[in-house]
Protein chains: 4
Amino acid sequence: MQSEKKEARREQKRRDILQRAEQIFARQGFHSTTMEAVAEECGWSKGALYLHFESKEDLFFSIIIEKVDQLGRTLEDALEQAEDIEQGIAALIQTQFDFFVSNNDFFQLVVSEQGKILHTSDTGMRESLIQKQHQHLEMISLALSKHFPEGSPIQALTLSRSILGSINIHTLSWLLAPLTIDLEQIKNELTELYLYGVKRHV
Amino acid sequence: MQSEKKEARREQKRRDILQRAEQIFARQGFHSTTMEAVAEECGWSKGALYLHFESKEDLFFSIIIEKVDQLGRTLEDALEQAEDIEQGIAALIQTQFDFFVSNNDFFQLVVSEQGKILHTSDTGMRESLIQKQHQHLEMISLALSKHFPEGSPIQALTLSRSILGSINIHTLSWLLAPLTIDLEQIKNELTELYLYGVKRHV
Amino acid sequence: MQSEKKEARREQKRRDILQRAEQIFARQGFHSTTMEAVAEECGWSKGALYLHFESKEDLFFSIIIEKVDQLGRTLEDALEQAEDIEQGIAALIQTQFDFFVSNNDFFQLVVSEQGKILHTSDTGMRESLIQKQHQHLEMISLALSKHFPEGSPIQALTLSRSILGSINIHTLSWLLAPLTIDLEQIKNELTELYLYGVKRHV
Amino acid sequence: MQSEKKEARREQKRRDILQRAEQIFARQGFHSTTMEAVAEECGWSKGALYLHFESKEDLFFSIIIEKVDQLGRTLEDALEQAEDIEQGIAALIQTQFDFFVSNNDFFQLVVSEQGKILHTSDTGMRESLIQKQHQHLEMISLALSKHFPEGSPIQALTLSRSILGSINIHTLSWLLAPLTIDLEQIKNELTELYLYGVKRHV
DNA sequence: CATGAATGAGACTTCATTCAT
DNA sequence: AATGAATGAAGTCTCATTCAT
């Protein structure tokens, strides 16, 4: 019991650090963010951070992994409900956008620090993240392929990637200039686009 | 005459540095790349770099701007030839992919160092680059809208962004695992997808 | 309690650095003195210096300001005791000389690095120091003017400046060739000189 | 003849450089002045400077020596004319002030770069300058002593140094705030002060 | 003579990480 | 467990001086 409580408190603190650090990393970028700043933001000392994370990189990647897993689970749940390709695509678009909007710090982190991820010397971590991303994609791809039309020249994998790429760029645009973009409208447009293409109304 | 030659040689050297630096920035990322390393790669001394670029940041952004402008011109030419929406989309996909493939160092740079761009303290540069990107998009959007079907619920801007987002993600996948991806095939799929959507063959 | 001790130790260390740095700046001049050298002299690492001073310039000016204030207070006390013009002039000469002799590192610093002070890009600091020097002078001038003879064509301000200028040059001569100069003698001569001029004994 | 002309032109150029460099050194200080800047100011290239001066230090000290000698000659002439102690002191004050005012760049240089002079690693140069300054002082001292009152407790050397020190500080004050100081008035006050002291009017 | 591109040693400063308290 | 003073490696940038043209 005693140790359970302790364990819980420790976990709580870890989460707290992760959340605060995510904000500050997102706002300033990995390199411009000092451990000093993270510590201050968390209300702890620098030393305390090192009781929970081995290094600045470890802290950084812990944030990413945490959220990537969360996104994966959320998406998986959403896609399971879909009964046809239309619902599948709509669910993907809706869920991924919503996740990015509610976790825009995370989104910004991933976009801004792609380089950190690709160039880290911790190759284990790098491979693991690329792997994770791949599984994420496969999961989506598999879910969509269940309702995929026969004889389509388009592969489910290509479709999935395309949709994700689109969502990324629209989210980024929205982050840079929120007022100029109506996300609800975009979601509808994208669903229409990926279902029927641009020539439906010709 | 004398000074012309000198000017030409100077320009030549500048280009040389830009090209070498692009490679090394792409390979290692902005922060992990030292001016020392760039200098060595160029076969010059550190000091020589500063004869052409005010700072490491200036060097970095000069690379980006150079290539972004080049891409803009290339794309504009390609889109002008298009006579209908099909040709327009195909041209966009073809040209942008080709540019990224032949300039994959540049592509990697942009993807990896998005954060550098977004978080630079040189706000003038930041605004200028975002502006440039916006114009790029507008240009594409305008070109496509010329052949756009009446009554489409999809805006040319949304379509353009979506296609660019897709190209980005596919290019990145290809860079990470070139053997698993047939780019020619992807180009065709994307053209099909954005013209007719996924339900054409239902 | 705990924090009091810490604060005291911190202050102690700051003072220690100031004192050691003063020596080395005086010996080598501002530009030739490296932070590395200061650190070594202090027995700390380079980084430790930056825990107490924002920059090399900050360290330098902190030394100056500290001592200038100290000199001001010392002089003010001495001048207050004077009951007539003779005592005033004698006190000024005695006190300022003594201060320079016991703080000859400081004196050398001010003489040698006048340029650093006049040309610093930190205009705030520059103005502040010139201001301080001015107040110093005004204070002396005021103190002397209390006992000033009526109808003198000489202003207290001119007298004060003149005495200070003389002290500077004699101190410098003494520093450069201590054995050739009897400071006690000089003090007496100067008192006589400023009281009665050179023609008294004609 | 040919070579005479050449020699003259060479000498002319040397003088030109000395004069321009004096200005810029005075304005910015020795360390902040780059050879690049001197070259530009002179309208020559950096390399050209090195045809006339061995190094930046050599250039700097050449300026000083040139002017110190000039001052020495000017002062010697003036003091020779003096027929009594009053004229001697008046001549010293008048001449030295005038020289500093017409050559205020030089004055500023000497004041600002005292440290450069005292701390130069070129000990030969340092000794030579200190020596020069000493001779300068001796010359003044000797000139004044000719008309010196018998039995004065004040040595000519002390008097000379004191006057020079006063002139330095008043010139500096005047340079920093020209409008607040009436130099003609100061000259008169100083003459009065050093002749009769402050108690004459008691 | 004159040039100015090139050099490269060297200085300041930052900051992740450690460890004595 | 928590702290934060201390470290020291590493990186950017400057600039006096040289030398091929």
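Predicted, not measured: the structure shown is a model, and the values here were computed from it. Between two forms, the rigid core is defined as the largest C-alpha subset superposing within 1.5 Å. Positions refer to the first chain, counted from 1. What changes on going to the form predicted on its own:
- Relative to the superposed core, Leu190 undergoes a Cα shift smaller than 2 Å between these two forms.
- The two forms, fitted on the rigid core, differ between these two forms by 2 Å or more at the CA of Phe106.
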Given for the second form:
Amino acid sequence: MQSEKKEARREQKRRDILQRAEQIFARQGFHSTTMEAVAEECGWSKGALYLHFESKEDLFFSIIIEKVDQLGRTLEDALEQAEDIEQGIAALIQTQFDFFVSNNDFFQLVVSEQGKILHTSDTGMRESLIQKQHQHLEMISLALSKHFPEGSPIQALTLSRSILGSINIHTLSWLLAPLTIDLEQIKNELTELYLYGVKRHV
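Show the same protein again, this time as the form predicted on its own rather than the form predicted together with the DNA.
Below: the lone chain, stripped of partners and molecules.
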């Protein structure tokens, strides 16, 4: 029991660090953020911070992985409530867009700096992130496949990749120029497109 309480306290401290570090990274950028600044924000010594994270890269990627996990849990709950493929597609598009919007400050940072950090990282976090993203895609594909009729010419994995790819490109455009894009309209149009196709509307 004592060890369980200790582990719970450690996990709570880790989550507190991730939350505070996310705010600092979003405000200052990856390269301008230091472990000293994060430790000071948390009210800790730098040495205590290193008990939870080996480096700034480790901390940064841990935040991204935590975001992927949060999105996965939110999506899984939404997709489980879908009673057919139409509801599943609508839930996927709605939930994914809403998550990006509610976390837009951090995802702006990810868009601007993740690529550079990914290509230079040798911490092993890159592989962990890629594995998480694959698991995320598999979960969505499995949830949608439950509503596919037997012998469907469309694979759930293909549909999932296509929807996520569409969302990502529109979200990226919005993050780069938020005042020029009506995200609600884009969300509605994508839902119509994947539910009913182009032919119905042209």
